[in-house]
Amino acid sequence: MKKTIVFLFVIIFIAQNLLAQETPSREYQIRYQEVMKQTQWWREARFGMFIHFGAYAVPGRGEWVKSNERLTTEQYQKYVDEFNPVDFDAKKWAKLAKEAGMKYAVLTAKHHDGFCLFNTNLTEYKLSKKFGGRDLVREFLDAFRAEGLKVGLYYSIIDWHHPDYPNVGNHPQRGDSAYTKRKFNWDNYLKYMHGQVEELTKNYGKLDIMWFDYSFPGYYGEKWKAKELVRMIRTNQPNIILDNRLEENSGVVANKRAISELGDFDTPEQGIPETALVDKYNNPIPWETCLTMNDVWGYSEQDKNWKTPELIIHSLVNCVSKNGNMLLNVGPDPRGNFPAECVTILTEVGKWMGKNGESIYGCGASTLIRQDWGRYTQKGDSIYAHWLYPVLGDINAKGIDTESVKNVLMLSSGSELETYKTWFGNKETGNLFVKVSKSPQKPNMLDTVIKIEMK
């Protein structure tokens, strides 16, 4: 009798939970499928380059210098006057991105300081005016497309320079009572902002990504007339994908959210989620971690806290193992050169990608449980075991039925590796031990990848 009662309670509990789960509407399902289709190329690419470039490179204290030091537009002007990227060579940038194994790139067309790198007709606050008429954004797009990379533009929807943008959020003159008394015409600012986005999406050929930055409390969604903005963008660029920073809580990992009309992918920043991101119906959603190579996005003369090639590769593998992308930033110096340290790091990453990119491109999460030695990525019937961390003994790809294994190979060379079911008396089921090296050291100290082909 007691067993029957317990059983009934269990059934009731399960039924209540099933009833409590929301069922996605047909409209949501259609939108979800649209997003997954639009982002398919991007989710297969997995690795991109972010480039933060602007007048803030001149003070060399990061892209937030105007806000951090509460500089007025007049005080900031000396950096705008001095900014002259005479060494800028978009072809050189594109070549390095491709050699590093990146498949797409995103450039700041306009950051929060309002200074434009593209030849906009809506303001004189632009580089082309004093750069021999050269349009740096157009040169970037042409060069990266020529290398076969997809292209995107970053555009800040906030603007610390525009006279109709109020001193809210992190505006340099926040808290300035005299500045607050100015008359701000918000509709006029929105007309300007929408107008510049229209220029970018109509005058520069096919764009693959539009990367907006950023919303904050009280300024998100329809405060920006976001629906109208997105409709215009998708009319001009039907196949473009958009980040989620027109939305509330933008840039923050908002797991179990609902995909909206305003963005196609989530944008965690300077960190990697603990698990793959899903919507509130537990469907996987597209996401991308954006990451700096040192501590700031724009150029910093003093910041030498560079991430190692090993950490960058481990971070990329971490993202892909959770169905995510990684957008790795470079901040060129005032003359337009990538810092030498960035070039060195990207060159090393590129060497690894040249041998092991198969374990990144088109890959995603595996159903196998992560082991102490590293992480898995998977593409179809191919499982990639990334040996990242020191381990005693051989690699145990636990959870794989050895009878279903076709081949086990060292990915970088294609050579066969010895495998066996038991090691040192371990006779548990689901063990696939792989002898990778006679040395306790990894053959590739950055990340040794074992390819396991299933039948």
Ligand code: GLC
Second form
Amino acid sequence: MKKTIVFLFVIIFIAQNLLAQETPSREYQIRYQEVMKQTQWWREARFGMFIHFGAYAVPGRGEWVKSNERLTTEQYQKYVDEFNPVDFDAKKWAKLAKEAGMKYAVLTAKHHDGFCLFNTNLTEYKLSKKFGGRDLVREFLDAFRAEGLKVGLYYSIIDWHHPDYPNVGNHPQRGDSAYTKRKFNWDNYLKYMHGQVEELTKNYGKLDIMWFDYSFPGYYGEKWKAKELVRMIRTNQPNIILDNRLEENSGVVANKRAISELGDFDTPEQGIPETALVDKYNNPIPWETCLTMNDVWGYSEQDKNWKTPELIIHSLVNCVSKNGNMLLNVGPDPRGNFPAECVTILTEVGKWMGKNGESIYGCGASTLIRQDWGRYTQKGDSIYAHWLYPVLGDINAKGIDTESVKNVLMLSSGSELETYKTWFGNKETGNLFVKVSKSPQKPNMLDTVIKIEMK
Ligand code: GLC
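Let's compare: the form predicted alone is above, so bring in the form predicted in complex with the named molecule.
Once more the chain from above appears, this time first in line as the rest of the complex follows.
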């Protein structure tokens, strides 16, 4: 018995090693390099704004209200009728995003409810039918581009309004047997969906990102005719980058997955992976955590569970310290205003980014191991020690080769900081204590960044 167990362990060990040694095919390597090249600007940008805007802002119970409350399209219509974003001012939104230090933005052109914010020719279920014929998506794109931000569109591949989209998954009419008996022409829906994506990628100038949402069991990949869809998008927009939600496991952190044709970056939602994401050959892969400022994506009147600017900055640093991006969401109110709390948070974050953005943009994981006081980010020879948590005494940038240190500065001011190598006679090697402040409180409660320049 014992021998059999040992034997089994040996077999497992050998198998694991064989798998680990598997080398990527040439095609895979080419695809990997292409993904890294296409996403380069985006990986350097690190911080973006997500905007969930639609008729669901009117009930103010989140963008899933139609599904959660199992509303029929007729019941939902009153919100569509009521939705009239008279205060919508794309320039104002763009300015807020820019001031917060964001480098790109992604807007919901169509969410699961199927109501389109863009002037599509394929349905009358669109905002531009009223709203003075204005195309909200076009105004968004123009204004954000004018501020120098990259632009992306979110497009829901599931549709709770289209008559040919069946009541599967979390459809509001799931379990409604009369609805189930209807005839659904799936090919017709695919034609509509592909057609809308064609409109978006052909008629709106250069798009930097297409953000699809989402696949689920039985509805992923070729069910959406994803290969054809992606081919069409890349023909219309050769430099565009795509999220991974046309694929199986969309949104799920599928660490060690293979990079595929259908998506360029992973999309963990409302959480940050433990470690930098890698493909099955241990190459770092692009990823982005999307995050709400309160608990839901669309506007909510009740949800006041706002994250603090401190938590948001810590989360951004956490992402960047693992080679990831952060896409922070705003759900504007039905009139088109950002909630006041969002503006306050964005302004605070922006102030910090203004002084410390250098430790975020173009940075990624450091070669140093993280310490109790916070996290490191790194860009070439510059290591950024982010002091996030209270500690006693000075922070120790342990693991740094002190002989190779050129300069240690407070990033926010550029002022030199004193360093020393031992404390209380402790002679252990590898320490680099940085004198920042005598108090265990950080000088900047959000995140104090120490820049360590190496020779
Ligand atoms: C989820 C939700 C959706 C939200 C998205 C953002 O898939 O269905 O409401 O838009 O996540 O990542």
